[in-house]
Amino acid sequence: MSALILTSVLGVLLLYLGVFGQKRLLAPVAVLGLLGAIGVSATGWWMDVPLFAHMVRFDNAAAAFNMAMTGLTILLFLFGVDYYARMERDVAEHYALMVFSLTGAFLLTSYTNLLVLFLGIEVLSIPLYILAGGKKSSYRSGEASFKYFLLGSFATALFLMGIALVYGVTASFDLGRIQEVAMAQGAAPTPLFLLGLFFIAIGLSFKVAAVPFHFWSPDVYEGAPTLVTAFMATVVKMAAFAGFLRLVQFTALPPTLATALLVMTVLTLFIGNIVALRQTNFKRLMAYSSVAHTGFLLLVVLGNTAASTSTLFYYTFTYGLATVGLFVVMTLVKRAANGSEEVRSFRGLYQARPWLAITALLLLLSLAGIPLTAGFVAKYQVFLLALQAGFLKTTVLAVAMALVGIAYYIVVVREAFTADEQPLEVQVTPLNGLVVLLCGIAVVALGVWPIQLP
């Protein structure tokens, strides 16, 4: 609760900073803002305690999500130092939107009310139709925030006609009572509940990228400016699935929404990693590596077993970090190759900075799941779990699309580490550096090391 006052009261703060012109006390002050978030959400471990009329409960796996997401936002933050350098104005606004997103993302790990998931995600994403169109010079930025607010306009006003109908049968918004109601009903609920907890599914779907609710993510990634494309990618997908495993936890997905969702992640996983194998784009080629991990993510809310909620935090924590790290290697390469996003651009890193190149390489290996890696733990953890859910074909497919996602991530390592007539001029800043390295370390740390939620 603490935190979600600090990081409100932070974002007022960050633009009155911004209107006075104090551009330089950004960034500091936004990293000792959330790293007292942290803070405070720490200290509140062991406190389970009903807050708002019983409708946010900040548990332990809440907490544990909100420190992790704020963890990945101060690690951008702290790349945001040398990203938004360049830029003489709005960059307050940049840094405060990113704090009120993140606070939408809070609620979404905490609710006990649809009307909480509902506020959680509108805060979350309000902020992001703005940062997606952050490049105002750029059309390619512009048309990213117009399709990314068009659609996901459309994806709330089912959402919202999903709460309506689940309120028209239970009579209230708490998960409690639509717990009892699904439980009730058991394996045949009553047709407005179903159609009401499938529109709910639809919205989530939405800001989790799953197939055929992604169309929006690869030209959002790649029109949107590379920090918000990074936070888009980690702390986003982290709330957005918190949220949607705490809605399946509580409602018990009668069979025929949970046959739906397992067709849908059997889509995701496929189309996620065929797609990826065409893309020449890095960024775009991101976007549709989050969409496959979209369905490996999927089998673990469809499994909804005790050791889901401790697999999801690790895989969307272990996922976050590699992705945050690769994102600060392409900005650094992208500068060296005058501007230039496509996988080529990445020839000759080797040959210019090895260190950065074989860090890369590590978070490239993770995202793969290639052994000895959190990655790997991470993905193992889900094939584990979908195995005792009964999901045995889903699984051999899943395992197969692994082995397909390794290639498309190998072209990426290959043109690092192939020689070029000119070398890049790869320019590190130490923050930027220290970012990389942090992530790099952190997923061979945590592949050996697996994390697991008590």
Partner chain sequence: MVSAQLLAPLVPALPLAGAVIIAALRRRLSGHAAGLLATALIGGSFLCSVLLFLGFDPAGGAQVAHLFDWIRVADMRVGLAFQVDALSLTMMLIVTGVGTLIHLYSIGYMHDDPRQSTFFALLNLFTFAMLLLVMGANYAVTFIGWEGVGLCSYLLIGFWYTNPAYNYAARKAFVMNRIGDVGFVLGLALVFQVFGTLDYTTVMGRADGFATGAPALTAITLLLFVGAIGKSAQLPLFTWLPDAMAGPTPVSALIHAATMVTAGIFLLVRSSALFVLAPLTQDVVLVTGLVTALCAATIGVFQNDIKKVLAYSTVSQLGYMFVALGLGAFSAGLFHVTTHAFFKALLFLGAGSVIHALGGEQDIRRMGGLRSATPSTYRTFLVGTLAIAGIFPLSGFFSKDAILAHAYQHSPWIYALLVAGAVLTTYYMFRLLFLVFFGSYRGQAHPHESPAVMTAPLWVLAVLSVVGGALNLPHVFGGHEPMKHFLASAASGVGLEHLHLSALLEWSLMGFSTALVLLTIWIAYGRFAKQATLDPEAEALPVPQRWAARKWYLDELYERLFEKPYGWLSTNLSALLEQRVMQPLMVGVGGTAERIGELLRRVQTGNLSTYLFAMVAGLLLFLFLTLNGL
The other form holds:
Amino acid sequence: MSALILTSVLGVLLLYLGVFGQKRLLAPVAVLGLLGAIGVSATGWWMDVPLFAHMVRFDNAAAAFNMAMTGLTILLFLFGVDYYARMERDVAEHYALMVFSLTGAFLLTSYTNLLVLFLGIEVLSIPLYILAGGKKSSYRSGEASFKYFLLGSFATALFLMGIALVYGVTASFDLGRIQEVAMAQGAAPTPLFLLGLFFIAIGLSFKVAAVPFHFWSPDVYEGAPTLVTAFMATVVKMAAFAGFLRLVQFTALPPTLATALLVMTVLTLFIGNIVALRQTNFKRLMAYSSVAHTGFLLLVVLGNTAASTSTLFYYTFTYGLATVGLFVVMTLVKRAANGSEEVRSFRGLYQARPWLAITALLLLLSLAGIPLTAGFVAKYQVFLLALQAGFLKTTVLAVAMALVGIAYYIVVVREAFTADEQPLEVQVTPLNGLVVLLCGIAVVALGVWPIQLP
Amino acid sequence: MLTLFYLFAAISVLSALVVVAARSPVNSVIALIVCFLSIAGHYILLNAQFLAVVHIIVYTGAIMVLFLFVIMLLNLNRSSEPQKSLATRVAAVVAGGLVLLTLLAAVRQGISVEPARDFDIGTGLVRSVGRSLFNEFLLPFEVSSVLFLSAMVGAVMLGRREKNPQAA
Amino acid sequence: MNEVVSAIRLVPLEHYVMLSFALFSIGLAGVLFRRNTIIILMCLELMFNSVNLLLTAFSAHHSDPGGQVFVFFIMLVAAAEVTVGLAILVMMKRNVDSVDIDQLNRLRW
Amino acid sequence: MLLAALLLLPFATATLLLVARPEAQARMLAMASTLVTAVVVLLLWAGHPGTAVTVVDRDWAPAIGLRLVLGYDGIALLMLVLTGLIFPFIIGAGFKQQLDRPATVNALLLYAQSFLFGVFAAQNAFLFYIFYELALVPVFFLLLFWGGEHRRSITVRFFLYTLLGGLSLLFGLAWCVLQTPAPYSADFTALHALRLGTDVQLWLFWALFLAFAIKLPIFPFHSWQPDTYTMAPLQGTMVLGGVMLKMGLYGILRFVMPIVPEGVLFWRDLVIWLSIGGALYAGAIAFRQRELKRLVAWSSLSHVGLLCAGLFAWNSYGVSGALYQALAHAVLLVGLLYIVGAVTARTGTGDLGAMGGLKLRTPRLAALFLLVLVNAVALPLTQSFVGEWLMFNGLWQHNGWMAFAAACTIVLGAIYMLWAYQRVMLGPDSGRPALADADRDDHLYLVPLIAVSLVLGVYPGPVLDLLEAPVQQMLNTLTALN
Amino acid sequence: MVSAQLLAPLVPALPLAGAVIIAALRRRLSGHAAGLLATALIGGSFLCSVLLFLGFDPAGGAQVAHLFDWIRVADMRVGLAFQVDALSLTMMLIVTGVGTLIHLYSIGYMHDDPRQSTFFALLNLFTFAMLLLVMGANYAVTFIGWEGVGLCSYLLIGFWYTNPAYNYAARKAFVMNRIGDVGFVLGLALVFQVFGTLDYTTVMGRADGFATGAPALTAITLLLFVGAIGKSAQLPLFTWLPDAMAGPTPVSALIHAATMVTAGIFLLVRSSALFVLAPLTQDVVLVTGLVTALCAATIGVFQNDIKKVLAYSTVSQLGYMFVALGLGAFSAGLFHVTTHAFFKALLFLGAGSVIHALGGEQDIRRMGGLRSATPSTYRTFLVGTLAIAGIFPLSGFFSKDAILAHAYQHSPWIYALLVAGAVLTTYYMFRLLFLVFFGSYRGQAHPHESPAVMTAPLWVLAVLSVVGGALNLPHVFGGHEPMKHFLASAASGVGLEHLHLSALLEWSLMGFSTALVLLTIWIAYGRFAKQATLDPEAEALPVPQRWAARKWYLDELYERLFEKPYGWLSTNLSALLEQRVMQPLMVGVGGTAERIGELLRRVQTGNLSTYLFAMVAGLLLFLFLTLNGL
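The structure above corresponds to the form predicted alone; please give the structure of the form predicted together with the partner chain next.
Now the full complex is given, and it begins with the chain already shown.
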């Protein structure tokens, strides 16, 4: 709870710093503030009480998600010091907006009321609409922002329709009440309730970029500034899934809806992975791979077993770590390769910076799900969970698609470790190096000693 | 009462159609305003007086004016804007129709929602809504400030011209 | 039962649901129908309003102010979104000199 | 303790090599490490009590049922010994085949060794799986960095194909783990105690078997193999064919047979026919290969088909034979590949059409080749014969026609092996300038291999005794079924 | 007496030691020294064999020297063990005895070859393998030797490795042997399955428990016979043997005449207890032997290469032996093995001497009149030829007539065919003799007699060829068939053969065949002794002769039937199935995935309308699914 307040205030503070032109202070303050937020979240561990008239509830899962997301944001901010160094204006706004967005993410992890869910999504999204367009002079950035905004609003409309319908049946936005109704209705809910849940699920599917509501993600990932893309791919995805899972846990999706979402999962797994095969732009590749990961995560959400929260947390967190690290590497490569974001430009990385390449390798292997990296444990947990939930055939597909996933990640590895005629002159500042290294170490450490939420 | 409802309903549906179909953006805006006004009528029918007022202020007064303003500012009021191909438009109508059909089909057996037993006649009034807002919904209320702040910051940030625009 | 209540009850809830669905679908069709971004934004507003109407109707029938508070929040959010949306639109207009959504296709594949 | 040393020593050395990059001393350092591990492995063998041993048993990551259980029985020990003893040769091949960046090469090789030890020592299915997949990574880089032409696509293809199997295994494994009593366990003991329904076993068999079928590989999952073997640097091929392939064999024994015995019963005829068919197919194809290394690749494929068939005969002879042959095949393949390397280095080509008459210039090398070849065509008193003989017997006990088809491979083997020998060594002088004959290093390398193949061909007792108890124990599952 | 336990292993150990030592020191040892060492070691082996023979008590049964368990899995116990009994002793004596002579001969024959040491190492290795073959106490050890001799044969045929044709011949020999070995191996597997062991004594002991014609035994014997066909060059696997003449002549003498090729006979005799219980197999053996004997004989008539003539004669004689075995006359077969070892070795060595004398010339059309130039060779060769023709009282007469008598007893038709074969044999052998030694010299070289080191073995063998018949002197001549009785102690099947012919009939049969043979010699003399012109080329002959001259087109047939198709198969499996199906299948799966990816990628048009439409389409789809279920 206090974390929520802290980040809100932090955002304002950053804006003030911007107003007073203290550009150099922005990153330290932001990082310190977020560290504080982690600390505050940590103190809230085991203090699991409903707050604000059952609006939010910071249970352990929420605390863990919040800390993880904050941690990822800190990594991004550390990277941002270098990233924003060449930016003249609006730096404070960027920081502040990201912190605000993080605040929205906190709401998504802890809501117990649909209104909070709705606001959480909006608080999360609106800054992102803006941030995606953060590179104002860039056409692509603008296009990304616009697409994101328009499709996002559309999805919001659908989502709201869902809330309205659910409200019509339950006369409340409180998850507890909704849960009661859902229990009472059992496997054959009234059409209105079913429709309500359906629209809410669709709205959330958009946020997590599930096929066919994923169309925004490749374009936005590509167009948005890399830092924002990384934020979207990690924190936003984590928050959206946490929100989704919470909903599913309370409403225990009606069977037909679950089936429909399973079909969506299948589509997501298939299209996300298959299309990623043909991507040459690294950011688009990451976007499709993110769609692909959405497929795996949807299995967790739909499976909705006792282990779901833990699995989801582990998966999204480790995925986030790897993604952040890779985006940093990509930025460094991009600078060395005259702004090219193509996978091809990774070529020669090992020659130029062996350790960077090896860390990138670890991160990629983690995304691909090769053992002793966190990604493997994450994927395995997903399979286990999906099998437990009875999704035998879908799991088979997921396994096959995991292979396809490996295929496109390994191509990046191959490029990075192929020698190039022209050496890639990669400049690595200490902070960048630190971020990448932290990600790499974390990914391996979490792979060797997987954590589990209690 | 029912007659009034049908009247408002007809107005809102018709004006909504006009919003979609009108050639000129300004016409659309005006149709939308009409639509919103009719919706405000519904609110009154539903005894949601507070909401009706806020609705008119926010939508008709603020949002729609903003729309108009932007249309004028960007000089978008050309009636000959390019249209989508016929096939696309038909597809759009069909899609909308299908959604409507499906939704209606879903509720054709009734919505089986039991209205509350003990009605509070003050439900839609300022007092009731306000109490609710500042008790139960305090957190969302506070959070919305963050929302607005970010929207403001964003609007300023994006709306401001770059001093030294450079090619992407 | 006073007259307010009976007045509310006079119009069946189903009617509101159907009206709301109709407006929602029109808005949805409009989003697909038009190329002008402004109009699309307006269609989105229409969709929001159909939800608002629905929520209000439910709220009234349930005699629960919560629904109307929610509508209030939707309005807030809609306002914020419109602000941001129009800002983005203005930026786009500056960049491409068009508000035609079909003009935006540099990011693809 | 010794077992831990096996896992850690190569790993530590590899990391040292990778970090410090002592390019000049890299080979020696790696050699020292492998020699020490070889000694350790022998000590392990010497101290083997004859029953299954569990060395470490503790929780690691309970979240996924991963436990650190290390140990070995006779079968695992054989594989450990194989890995331990063959790696000095694999490293040793690097002294001649000087690849650039020797520190990296040797580091990768040693990582592979460490992971392979892990595979064979793991007593937890997860641990096994982790090492199983990890072992792939060093080979991936060996192939990518030092492979032949088209290495970029071949590397990826190889990696993906193998992982296809890996993921299938993971899937099957996950399924099995979920069948164990809660809290789930992936320990071999728990998995082997499973009694699954027949219909489940029928499909689960393929989920588990596919991985190993690809790893071995048997027909028709072999498509990755010839290109990979041919294009990989010599040492990479040695690792792949000499040791990694045996993971497949080992996996079948550890996963497929104990967990889904009924599946095995149901499918084994198909598998055996596929294996033997593949062996014949590969044997036939090997004959007309124009490239020496590719010929060796196909020959390995042919041998492996037989090996898998022997295993699936599923009786003491077949299984012991296959395991014995695994050892023989490693020795044989490493020797053959070394000779391929030696010949290619001398003639500057791998093209059989461009060779011939080498014996005139390099009689010693020819003699060594011949001695390796004797093992390849499985003449009695060589290791391969013992294995093949047992496998034929095993197959015969199961089905005479299978034994007949399997025995036909000895003809095909003779055809292509002698053909290769003739193409390379015999024939008139092809007018090459003076070539260096096999030198002391070559002898130092090949003579021990040949000696092993002969000694173990004449006196296979120690190895067979090692296998006796665990194989018997494994076959009890079958007896229990009937 | 030294115990058999010690001596028996020594017999193969000596040549093995020789092989290893000579191979290891082949660069430091002079060829001559190597030859002497090799010969000495074989001589040692021979001595040991003689000692064993002297110390052997037929009544005591087989003595087994068990070294260690070779293969030990579950209930399979295959020991590396040697068995000393009548049969193995006979073979040991032949192998080491003839072997010693041939080694000795080789010292002279190979004296100017640069790779002399290698040659002797291989020769020693061969002897070792051959001894393993004959001394094995179980089938497995026999198989070791079986394959070992195959390898040595391969190496020695291709000894002059720069000649591609020789290499081809070597490979052909090995592969054809391997085809037979498939049968052998499977036979062994079946033996093990049926009897639970591979030990000869046990297997033969348990064979009694089977009824005559038991399917298991028929199968075993047929499989073993397949092995024998390969090794002993019978139809359809005999074509390798004539080609094997590519090797140095002593090799032809040792391996491809005296010892290795008789391994098949040995195997059958070893398993006689099984064969007598498998009449079907017996018939197969009989027919195979008969056909081979005749077929090879017809071909032999038209050969112009001195060694090829001998090679076909060998094939033909091996056919005789198989006929004997097929008739159940095991001792007669083995007797013929023995005498054949003497005279065929003699003939080959003689031929070698001729070739040596002519500086490598092998074509009999470019020889002639060598009687005077190489008297020792001529005389010994004449003895050999007479022996093979079966002229009384040379060894060949007795051994061949034993077979003929058994054949007559079985069926006069077989007898008739065999006599026809004998006539053919006589004809081509004397054709050879007359063309080489009679008439006038038709070549360009300067013939000279070989050194004593070569002629001495010739004389020894000539003596043996003459007196060898005494080994198994039949009753008609007052003998007691000592060899038969000796062998009966070893193989339970051997003692069963009895000739129930009256003495008169035997005499008349002998007279008849001898008369025919003499007549043939007279005809041959008339045709070839004074021959100055050359034989026509094979192409010029009329049809039946031409076919015979072209080996009944068997090589061509095999080439069409197996070699070509196999090469075609190999090429096309690789080029078509592998490259066009398997590889594309693998690559295609990935490619298809990528193509689908490319296709789906196009959906991402970048156009917002598309996205919105797609979203609504998805919405409708899932809406439908949600409301109606899947």
